[in-house]
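Shown next as structure tokens: one chain only, the form predicted alone.
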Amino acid sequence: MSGDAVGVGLIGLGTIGTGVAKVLKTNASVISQRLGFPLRLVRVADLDLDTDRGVDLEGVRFDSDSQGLIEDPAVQVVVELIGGYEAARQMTLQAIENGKHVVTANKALLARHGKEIFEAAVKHGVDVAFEASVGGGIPILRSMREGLSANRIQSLHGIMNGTTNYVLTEMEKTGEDFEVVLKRAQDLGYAEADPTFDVDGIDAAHKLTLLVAMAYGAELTDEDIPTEGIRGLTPLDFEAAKQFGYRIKLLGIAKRHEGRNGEERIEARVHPTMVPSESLLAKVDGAMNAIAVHGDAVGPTLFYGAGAGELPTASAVVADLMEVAREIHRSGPAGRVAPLSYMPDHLERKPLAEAGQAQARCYLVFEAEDRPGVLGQIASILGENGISIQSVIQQGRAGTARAVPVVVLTHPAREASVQAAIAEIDALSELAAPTRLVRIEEDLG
């Protein structure tokens, strides 16, 4: 290896790792032309040494010795692509302690252990880059960290998980139940065998954690973010949303609030959301991702593209590698951009806006007995909790079923009031199933 080349060690040769190896090999010449020196894959570690990934690893040491890779002096940058929490955490910290720069696509790791990892990186004078952890091939983190760095971010709304967006798109298009569409998504490779992280909103919460840190300098973990998934949605919800002029998306939402005394509070949440059908986010279908960011200076912006996949995600990983390689060729850490946009010593615990104080219009579905007086009881409870009804649709006719869905669209109401009303209504003997709630977001930046 020439003296100018930067050596890369890759831990994890799964889908994304294979994509990284392919991009480094296939685009070696253009990468070298853009950097002014080679970026060379010198070592790969993975437990599976037998599966043919369809990538040429000639001249690359390939074994299961991740510790040896981390300690190898020929490796200047370690790429961690094994996913998960603890094993990835240990390898990342070991690499940092060995003076290696780290590139990762592991949003779960950074959402849970980012503070520890970034502090270690500062201590040892190395970089941690993670563009691929949010939005796959969409350069949203680099845009937040650099392109929008002069702005106060007012809000962001993101479709951050391609699996759930595919499922929601298909449920709306076909009228099929959640489980049927999820099975098809698994057969097509859009959903994992265990889809929990995706359909329960956990993956989106991991990504929102990083975006909130970049947008507001807020130190938090995904466990701080109220999170709901899409399992409870039914074909009826999509039919009703269409009638009301909305589409349903799983959104990660963050907003900045300023109190009377100037104290900044951050609102952050993940849940299924009805958005106006004419909005740009509503038009994002299939497995695509999109993130709308509103800055006080730049105004509304939208970032759209493939949020996952072998080569789109590998594109972001290799772009990080190139950025780190440039820094290696500079003398010392001067001029480096803070990984979370804010310098590590300026990240701080910020008060999160109380979930109960959030205000939104709501879509509510009550599975109620089809007999006189029940709708009046529901309306009375909503009114007693300060919730005003905008529209009501009652599905079905008397005598056709013991319980029929009653769809209610409310005017803006406090979350705490809505939850109190739902608890009271669900206690009624006339209710056959728990109330379904989907919040409505009108102002998407």
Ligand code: HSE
Contents of the next structure:
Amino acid sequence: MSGDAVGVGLIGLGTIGTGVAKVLKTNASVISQRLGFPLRLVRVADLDLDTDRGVDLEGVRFDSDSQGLIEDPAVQVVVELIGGYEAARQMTLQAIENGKHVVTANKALLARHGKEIFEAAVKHGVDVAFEASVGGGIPILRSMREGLSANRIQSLHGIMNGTTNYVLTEMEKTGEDFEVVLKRAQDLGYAEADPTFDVDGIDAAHKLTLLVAMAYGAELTDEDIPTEGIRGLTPLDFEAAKQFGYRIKLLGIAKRHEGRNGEERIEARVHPTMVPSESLLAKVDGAMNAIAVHGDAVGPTLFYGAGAGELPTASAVVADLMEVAREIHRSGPAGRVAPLSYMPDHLERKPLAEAGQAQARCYLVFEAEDRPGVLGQIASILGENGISIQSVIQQGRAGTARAVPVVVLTHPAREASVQAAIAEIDALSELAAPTRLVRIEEDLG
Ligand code: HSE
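Form predicted together with ligand HSE, following the form predicted alone:
Then the entire complex follows, led off by the chain already shown.
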């Protein structure tokens, strides 16, 4: 290790807070191998000290004293996960005034009071990090701030609210009314008991406010953004959209316009939108999020992933913690991002999995003579090598061709067995050409 542990204090042990505590514990070794020093959860504050969240807080001080946590010298970074406006604002400002860095997932707070908070952070020389506030686990803010920083952002279209995307997907699928689907979404835990922020587009407007600031340097609050939610949509709208070749998504949209004299105008709005059915955004279903960003140099990009949930959101919070902790170590050897993500002393040769052990369903094409028994020979060689056939197509003979293609789809099979079978089959005198193999990858993550 090249540095001392950085002390973390967590305010709010709800869903995301619990996820953060779990990720810090479960992934402690990979985190410290990447940073060059550990992150240590030293304190947690929550009003509810009784509920069992299924997380081990051994060695962590856990009480309801958020004030004490903010003032605790052992806490260098405060993670604010209580949500809402005023209490969160006060705690965040107090933490900053106490010289603590802050990590938050609170888009409502930053969309409304961002200017005050960021100015206070600059004044006190601390960081405020908020990756988890937009797109949950999708690293969209880091990508906007770093990966796309050479671009003028021409447009941004985001499905940034999982609850509404779930409701819209279900309304389209079932033809049911908004209220019926919302009730089911609430029963299944996809929608809050009070769904206002989500279904009225307010949550999406909070997130768009932050993206617009990052994309254009525009100082807005969510109240500046024209916002319309999804309550007014009816089954007819989905039916008609389908017939016209569209799907309906709640989008946050931002665009940059340049006037004749070069003056810049920013368009920002949130509303249900019909998008072409063949577009990538149209294919984002259920509670997933996706943000399409078009930069003048890079062209179109798309960021997709889980926009909410315990571990996806915790993934973004802990990534922020790592970035802030690295800043704390800035003057030491651990103050820089490791070029290959792991600190050099944690890079080591690791054994690669044996290529022959890989498993995949296979598409095989045999150019075989159309004679009795040939297909049987091929099938028995596959069988002897432990390869099970899922289906076979043999095409008719074309003109005077001697050979016909026999197409076989296998069940998942070991690479080494497939290669052995192909070698045997290709040695048959009835084979007119080497067998072609295309491996099928079905579980794409
Ligand atoms: N309520 C949000 C959503 C998740 O449904 O996407 C938190 O931002």
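As the structure is a computational prediction, the values presented were derived from the model and not from experiment. Residue numbers count along the first chain shown, from 1. Rigid core: the largest C-alpha set superposing within 1.5 Å between the two forms.
- Comparing the forms between the two forms on their rigid core, the Cα displacement of residue 420 reaches 2 Å or more.
- Annotation: Cα of residue 384 displaced by at least 2 Å between the two forms, core superposition.
- Core-superposed comparison between the two forms: CA of residue 372 displaced by 2 Å or more.
- The two forms line up on their rigid core, and residue 436 then has its Cα shifted by 55.2 Å between the two forms.
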